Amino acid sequence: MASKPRIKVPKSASAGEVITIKTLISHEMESGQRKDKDGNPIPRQIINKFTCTFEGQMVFQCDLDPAISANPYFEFNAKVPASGTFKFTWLDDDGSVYEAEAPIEVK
């Protein structure tokens, strides 16, 4: 249901610099409140959790509810202590896990 996540992380930063990270994943985020053309409820299927880690340390996490619109977009700041890799994870109600990574070099 979801496509490849899109992420935007600077390629480099100074040690201790605060950077802005942007993520977007294409997903219908079906709330479970609508009905199909025959009047049957459409089952809920949403991205219910998003996490971002840097070299194994939690940077940002949130739980999502059915009120979140389709194609969830997140923008947040992180302080970069050293070169490493950010790992992004989206968890879907159906058990699917979508992951992406982005390296950053500290100069």
Contents of the next structure:
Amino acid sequence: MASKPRIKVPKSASAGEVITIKTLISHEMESGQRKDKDGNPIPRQIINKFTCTFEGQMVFQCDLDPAISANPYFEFNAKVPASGTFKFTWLDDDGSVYEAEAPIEVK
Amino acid sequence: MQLTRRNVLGLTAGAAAFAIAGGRISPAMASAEDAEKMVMDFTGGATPAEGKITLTAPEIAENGNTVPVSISVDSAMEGDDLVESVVIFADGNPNPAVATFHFTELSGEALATTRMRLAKTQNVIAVAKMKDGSFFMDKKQVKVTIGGCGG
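Alongside the form predicted alone that was just displayed, please also present the structure of the form predicted in complex with its partner chain.
Now the full complex is given, and it begins with the chain already shown.
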């Protein structure tokens, strides 16, 4: 249901620098409020959790409610202590997990 | 159409029925009190103070389906001066909860941007929970031209 996520992380940073990360994933985020043309409610299906970790340590996490727009977009900051990899995880209501990674190099 | 007694009566009844139907508030819609209650649930009954947190949202949103919203909290994000989480509520949506952000020392700055749905013109509320147990709040009214809840 969701397509490959898009992530923007700088390729390099200086140690301790605070960088900005942007992520976007395609997902309908069906709110559960809408009805189909026969008047039956369309069941809710959203991404309910987004997590960003750096080398296993939590950086940023968001619990999403149906009021988040389709194709959820996040922009947040992260402190880069050393070279490593950012891992991003999106959890779907149906149990699917969408993952992505982005490395960063400290000069 | 001639203005007979029968016609006038019919029109008046129709207009009255329309006014009732139009003015009826859908029971699915949350009220400001619900949002306030959710704020209280989050703070554990404490009234959040003003300041520290800044909520940025457009004054007028043409499309309620994607309304950009940003929060930023004035904090060093180190030691005890740390923002643990920030909750966003929209007090006129069917469900006031919008999102909860969790921050850590690795966040560097307590700052986040996302896009939300707004069903109608309403207040957007952001509440920050600090590590020392204090709470801060900011509120903005967003005028919505086209609601974002489908139907």
